[in-house]
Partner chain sequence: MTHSYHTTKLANGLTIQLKEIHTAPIISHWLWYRVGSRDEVPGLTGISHWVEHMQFKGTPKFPAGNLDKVISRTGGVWNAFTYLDWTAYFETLPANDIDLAIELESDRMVNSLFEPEEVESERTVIISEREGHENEPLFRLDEAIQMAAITVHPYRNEVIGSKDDLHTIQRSDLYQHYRSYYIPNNAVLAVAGDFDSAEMLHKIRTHYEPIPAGELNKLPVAQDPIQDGEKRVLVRGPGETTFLRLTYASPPANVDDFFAFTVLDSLLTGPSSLSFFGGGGISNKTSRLYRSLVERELAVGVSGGLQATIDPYLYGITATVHPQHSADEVLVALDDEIKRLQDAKVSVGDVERAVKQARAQFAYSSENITNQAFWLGFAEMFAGYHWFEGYLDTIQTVSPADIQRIAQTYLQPERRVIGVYLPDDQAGGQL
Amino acid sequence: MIKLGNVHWNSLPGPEDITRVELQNGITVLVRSNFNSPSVVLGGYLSCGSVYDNDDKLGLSYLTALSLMRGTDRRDFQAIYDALESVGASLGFGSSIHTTSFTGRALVDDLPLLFTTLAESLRQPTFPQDQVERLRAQILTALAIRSQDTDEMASLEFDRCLFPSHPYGRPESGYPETVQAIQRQDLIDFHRQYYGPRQMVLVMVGGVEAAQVLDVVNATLGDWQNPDQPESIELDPPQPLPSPHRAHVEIPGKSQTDLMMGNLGPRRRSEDYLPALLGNSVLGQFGMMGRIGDVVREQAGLAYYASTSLSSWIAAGSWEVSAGVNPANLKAAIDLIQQEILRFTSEPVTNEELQDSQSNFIGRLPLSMESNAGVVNALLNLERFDLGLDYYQKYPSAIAGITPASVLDVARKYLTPESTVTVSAGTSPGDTTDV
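Where the form is predicted on its own, what structure does this chain have on its own?
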C-alpha cells in the first residue's frame, strides 16, 4: 500500500482558496491569489475550435485565433505589441479541437492593460489582409516541414485512422489545400458566429485579490454579448475499429522510421482514467520509459526511443506506443511491442511497479503547482473537465487507491489487438501499404 507521507494536501488549490464566479453573460472566472508573486498569469478559453471547421477549409479556427492580435478597431499590430512589450507583458492565442485558448502574464500594476488587450482582441479584431497573408505563409511553411517529419506524419496518420470521420482525426492546423482556400471573409464570419462569452472560462493566479480581477473582467468583458453564438457541440464518442488497421506513410530518404501503435483510450472524465494513467506509466513512462523502453530499446536494441502515452479529452482519448526505429528493424519492433502489450493485458502489474508510479504521481503534484502558470493550468483542467474544486486535494488518495487488478481491467478493456491501429512513416520497409 502506497503511503501518502506528511504533505499537507490541503495546501493545494481547493474550495477554500479558489474564487469561482459565473458572470451573467456566461463567463466563468476562477482566481487564486498568491501574494508572494508581484505578477499575474492569465489563462482561459472560449468554446470554439476546429470542431466548427468545414473539411474544405480545415484550419479556419486556427488561423482566426492567430489573427486576433494582428489588428483591432483601435490599434494596429505594431501598437498592440509595443504596448505589451513596453511593460514586459505578454498575450497570445491558440486553437484546438474544442476551444480557442489564450495565455498571458504581466505585473500586477499592468493588469488593466492585459485585460484591455484581451478584450480588444476578442471583441474587435479586424483581420488585416496583409497580416492574414503573412500568417497563412507561416502556416503553409510549417505544413511543408510537417510533411517531411516522420514523427509528425506518423501521428497525423494515426489520428486519421483511429478516429475516422471524427473531429479528433483531423489536424487543427489543416492541410495546405484547405489553408489556401480560406479567405479573409471566412475569418470575419467565423469570429462573428462563434466567438462569444457563453461558456468562456478565465483563470488568473498571482499577487492580486479576486475582487480586483472581477472588477477588471466586468469592466472589459462583462457587457460582451453574442446572441448568435451556438451552444457547444457535444461530440459522439468514436467507436473502436472492427479490425486491426495497418498503414505506412512513405517519406523517401529518411534513415529513421517513426512508428505509432495504439487504440482508443478513456475520456478524461471516465472512471477508467486514473487506472489507465498509472498503467501507462508502468507500460511505457516510468524510469527508462517503462517496460516498452526497457524491452524494445535497452534489451533488444531495436529502437532509438520507445515509450507510451495516454491522451484523454472530452469525448474520448488514445492510448498509444511510439518508437523510432531503423527501417530494417520495423517488423521486429512491432512484433516485440505486441508481445509486451499482450503480457500487459494478461497479468497484473507488480505491486512494486505500481507503487513506484503512484509515488511518482503523488510526489510531483505539488511540484507542478510551484509556479503561477502551473496553478493556472491546473485550474483550467478543473473547469474544462468538470472535476470539482477539491479534485487536487482528493487526488493523492485517489491515486493511492488504484490496484493492480484495476490497471489490468482497463488494459484489457482498451488495448485490444482486434482494434489496434499501427502506423509507420519514413522509408518504406517493404511490408506495408502506402497511404
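Right, the form predicted on its own is done; let's see the coordinates for the form predicted together with the partner chain.
So it's only the chain below, everything else dropped.
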C-alpha cells in the first residue's frame, strides 16, 4: 500500500500561503513567509541563456552572468562584495540554456541590501575590461580542470551525442576557443539585447511579510524596462538518433572510468513525465540506487555509484544511467546495465516496486521543503513549468495514480536500444577493443 498518511498537507506550499504578483513590467514575484527563520533566501531567473549564444562564442551568456557583479555604474567589485560579505549575505548569478538565474541569502535585516545589489547588477553592470579578463582566466582554468574530470567529460560528450545540432547539446560555459573569442563589447550587447523584466521570476522565502518584499521589489525593479527584449525562443524538440552511438573520451592517467548510457526523455510538461520519474526511481534511484545499483554495485561490486537520472526541461529531457567503474570492468558494467534496461522495457515493474517509489515520492515532499532554499526551488519549478500554485497539494494523488502499465509504456517509448548513446571517459586499459 502507498503511504499517504505521511503527507502533512498544511505544510506544503499552496495558493493559501504563496503570494504571487505580476508587476506591470512583466516580473512575476512569489513570496512565502516563514517566521521560524531569521533569514531570507532569494531565487529567480531571467528568460535568456545560452540558447542565444552563437557557436563561435559559446559561453557568452555564462560570462555575461558572471560579470554582472564585477562592477556597476555605482560601485566597483570590491565595494559590492564588501557590503554583502560584511553582513554574511550572498548573491550570485549563473546561466543555463534557457535562463540566467540568481540566488542569494541574508539575515532578514539585510533584505534591502540584497535587492539593491540584485537590481544594480541586473540594470547597471559596466563589465570592466580588467574584470572580464580576470573572469575569462578563471573560466579557462575551470574548463582545463573539466577536461581532466572523467564525470564531467562523459556528461559533456553524452549531451553532445544525444542532442546533435541542438542547444541542449552545448555546454553553457563554452569551450576554451569560444571563451577566448568573446569580447567585452559582446557582453555589453548581450546584456542590452536580452536582459529585461519580461518573463523574469523572483522568489523569496523566509522571515519576512510578502508586502515588505513587494515594496522593495517595486522600489528597485518596478521601473525596469527593456523594449528590445525579445520573446522567448521556442525550441524544436530533438529527434532520437537513428542508430546506437558509442563514444569514448580518452583522459590519460585516471584510475576510474565514468560511464553514461541513455536516451532522450520526456519534457517537463509532458504527461509522460511522472510515469518516467517513477520508473526512473525503480530503475536506478530507490533505496540503494534501484535495480541498477543492486546489480552493478550490490551484487557485482563493480562500482561505488551506479544510478539513473531523469532530467526534463522545456523542449525535451534526457534519461540516463551513470556509473564510475574500474576501466577493466567497463564492458561488464555495460552488459549488466543493458540487461537491466532490457528487463525494464520488456516487463512491467511489480506493484510492490512501484508502490515503494510512490511512497518515497510522497513522503519526501515535506522533507524537500524543510529549508527556505528547498521551498524557493519548489516555487521556481512551479513558475518555470507553469504547474499551478496547487501543484504540490495535488502531487500525492498524481503520484498515486501512476500504474505499472504507464511506466512500461514510457520505458518502451524512450529507452529504445536503437537510439541509445553510450559514452565513457577515462583511461583505456591495454586492450581497447571493447571501447
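Definition used throughout: the rigid core is the maximal C-alpha set that superposes within 1.5 Å between two forms. Residue numbers count along the first chain shown, from 1. Predicted model, so just to flag it, every value in this text is computed and none were measured.
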Open item on the list: residue 300: after superposing the rigid core, is there a C-alpha shift of 2 Å or more between these two forms?
Closed with: yes
